[in-house]
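Only one chain comes next, encoded as structure tokens, the form predicted on its own.
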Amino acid sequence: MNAPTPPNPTQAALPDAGQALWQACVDQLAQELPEQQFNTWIRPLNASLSEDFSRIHIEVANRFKLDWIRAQYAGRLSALLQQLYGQPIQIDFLLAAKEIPQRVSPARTLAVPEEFAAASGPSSETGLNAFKNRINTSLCFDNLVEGTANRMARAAAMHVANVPGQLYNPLFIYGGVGLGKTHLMHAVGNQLLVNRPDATVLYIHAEQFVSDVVKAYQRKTFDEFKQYYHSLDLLLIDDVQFFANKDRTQEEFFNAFEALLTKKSHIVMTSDTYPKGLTDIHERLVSRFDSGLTVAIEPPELEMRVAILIAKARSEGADMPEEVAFFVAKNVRSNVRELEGALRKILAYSRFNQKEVSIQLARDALRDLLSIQNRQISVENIQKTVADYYKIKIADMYSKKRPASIARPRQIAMYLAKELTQKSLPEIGELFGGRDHTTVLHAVRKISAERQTLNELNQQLHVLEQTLKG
């Protein structure tokens, strides 16, 4: 990451400064962690920067929070924050005005199962000593960039805000890491809370449900536990695969999924892949999530990554050039959260160097990322690993050749080439046998369209384009 120029304490604009290389390093943070551990203890952080930037004050909720942070992230915090400034910066982790009594201790341990001590952790907090929706108000479909990759699923989301407990029951929201299932769910608890201010809404990570048939189990108050979640009008459930080989919280989610089906409230989840393709969930669950509407998101295409860029930029009170966006969009192709990442990286290094936003600046703020990039996707690499998964040779990649289990490899492998580098099609059907660039562009457009509807091909996709990302 290269280190922006240090700003002047002097500059009437010190504390939008010092807000900028937080958000900074905030923003590296949420592409380094899981996004659960991301939301539990970074992104709640207050800070405010000493006016010669040799202090950072982070303020924690309460004590036992401010210890793990200290412990798990410190370091972390501290090396990422020199290397954003350029100079090291004392860190100061403070306990907020008002601290709020934690009612469960986090300590408590007792002989549970080998799935309740692997569940037992840091949080904190319990869903069942008080209501909370959990819901994230900013997060709503009025902000949703529409496109090509989230239409089908962002119009069953709307449905089912609008109009819960009918069709798409359960709705099944699958897609990798960053790329807005979670800003979804978000959206139709918000629209419905609209509709109908009295219904009960809760958004849960599938982590915390774990967590909560913990507790239950250790108190015996299963009995409440039932009454909570059996009793909800609406459930947002992220990130079922958690659920994987943990046999007693898949049981009681079975449980709550037949009991909330049975009076018509409605459920909607997410995974990182399609129902069948979850690993150690029972089958009869499997069947559950698949027994509604299934709908995948995938990654964003050219034209709507830079209106998330510019509608993004816009609301962090910048003005984003069209070919600023551009430029950026061509360059970050895997997913929403990288974009956003990266559009801070941009508008900091705008501030502290007192720039205006141009290319070549954006270029300056996204070398190393431009440069890892550069590194690691190459047409050679994408080849070799789409031959290795397809158990073909790479020599097949250049061939005449045209049997199935050979052609289907390279069009898939053309697709790839042309969504992760910057090859023109005359360039990748030239690294592909000499091949003509319509054919290329045939296979681009075959396996695009055939991604949206074959569950398969998608998830393939996705673990080789993971694979070629590292």
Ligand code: ADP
Second form
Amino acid sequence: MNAPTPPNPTQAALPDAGQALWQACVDQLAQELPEQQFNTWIRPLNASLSEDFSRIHIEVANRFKLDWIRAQYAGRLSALLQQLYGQPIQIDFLLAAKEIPQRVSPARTLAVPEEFAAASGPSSETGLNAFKNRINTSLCFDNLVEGTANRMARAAAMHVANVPGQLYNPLFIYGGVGLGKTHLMHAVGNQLLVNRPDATVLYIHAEQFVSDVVKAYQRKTFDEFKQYYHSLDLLLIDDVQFFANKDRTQEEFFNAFEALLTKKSHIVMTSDTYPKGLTDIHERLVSRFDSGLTVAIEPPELEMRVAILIAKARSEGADMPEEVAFFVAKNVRSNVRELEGALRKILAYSRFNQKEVSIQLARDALRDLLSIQNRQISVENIQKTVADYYKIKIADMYSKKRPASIARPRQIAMYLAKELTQKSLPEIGELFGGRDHTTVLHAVRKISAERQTLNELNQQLHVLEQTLKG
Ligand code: ADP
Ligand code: MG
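Starting from the form predicted on its own above, please write out the structure of the form predicted in complex with this ligand.
The complete assembly is shown below, putting the previous chain first.
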């Protein structure tokens, strides 16, 4: 780093003074934080201050880090900056990476294209072309957990990566936000580059494609633009719903599409909806989208959410006990991005408080998130949670089956229903397939007695209670 230059009233000095202020802030954090934390989160940051020092732009390599840094360090950064400068400085975090924030204006994505490539890790460039492939090397098949929700899409993507240009061309993957579509695309790119390091591959977000078209238009560089796109072996184009109403872009994409398919290059696309559900995209393009294989990614089911949490914690070098993963997975249901957010909060909370990851800790760390959910405990909810926990079918809660592997979880559910709801014994019996109230009473007495002596049972009940109470 440059030594801070003495303050100097000319305009040219301003950026240096800004850098010096930032550097002082960074130096201070270097002293406060454990070295590894500092190196991971703070050292890589680039910052620039506005001329009047009222704002600071901090660029972060990707959304993952951005969320983390905002959650963990924004407060301290802000306090330090204020302390060093004497007045509050507003912090703006910006993405500087290959991940384009959703639905931002093209102007903003235009401003940072070089950063995209710069942040994409070890490059697999051939060096021949001036374009970067924009593949994020950290998103690969190895760290994409498989489950029922993404099995088809994952298998198809894997096939494309290993045998491109043949089956499933184009591959169209659709699903809601945060379900792993972008991850899957990068995985295809990375895998193909492992197999064929000299392949020309491009990952591009549809919005970036739109702005590239605009740029080529303005700069009259259409020939190069075309030549480049038409020369690819693999084109990964993300969130094609952004092509809506962009006629010129759609036309260029159509041309690229045709050229690539003719030379048996592969195209993988993602979208938030299936092709026919796309609006304001030309019919001829929509029918092309649907002409290969169209697969959905669904929201992950409980088991997959548990597996993802455990895998992610491990990759962060942390240990997440299965019961904690169960607690979190049960309470955070929408998508993988939210799961990651919850995990980050928990791990941060654990590190900062120097406490082991437990259900209680998870509950504290996620307090805000959990409190907005409706915490009415119903018998149905208890039945479902207990069935999930003991891996039996929910129907077994009402069935007459008697094997211990089923009868016992059922008794546990009855016990919890009595403990955690206001329902009477006959009402509970009714909700368990029309059983007599004496059956419920028997279950309640049995489980509460056993709980006193059987440590393992007590522990399991504890997990279930915490999970249900959220
Ligand atoms: P989408 O593009 O569908 O909105 P992303 O690919 O950006 O979703 O995924 C959101 C986050 O969740 C990413 O950090 C991604 O790595 C992670 N993720 C999604 N699905 C999985 C999975 N099956 N296993 C591991 N991580 C996943
Ligand atoms: Mg995406």
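Residue numbers count along the first chain shown, from 1. Between two forms, the rigid core is defined as the largest C-alpha subset superposing within 1.5 Å. Computed from a predicted model, the values in this text were never measured in an experiment.
Once the rigid core is overlaid between these two forms, H159 does not reach a Cα shift of 2 Å, moving by less than that. Once the cores line up, the CA of M397 ends up 2 angstroms or more apart between these two forms.
The two forms, fitted on the rigid core, differ between these two forms by 2 Å or more at the CA of L77.
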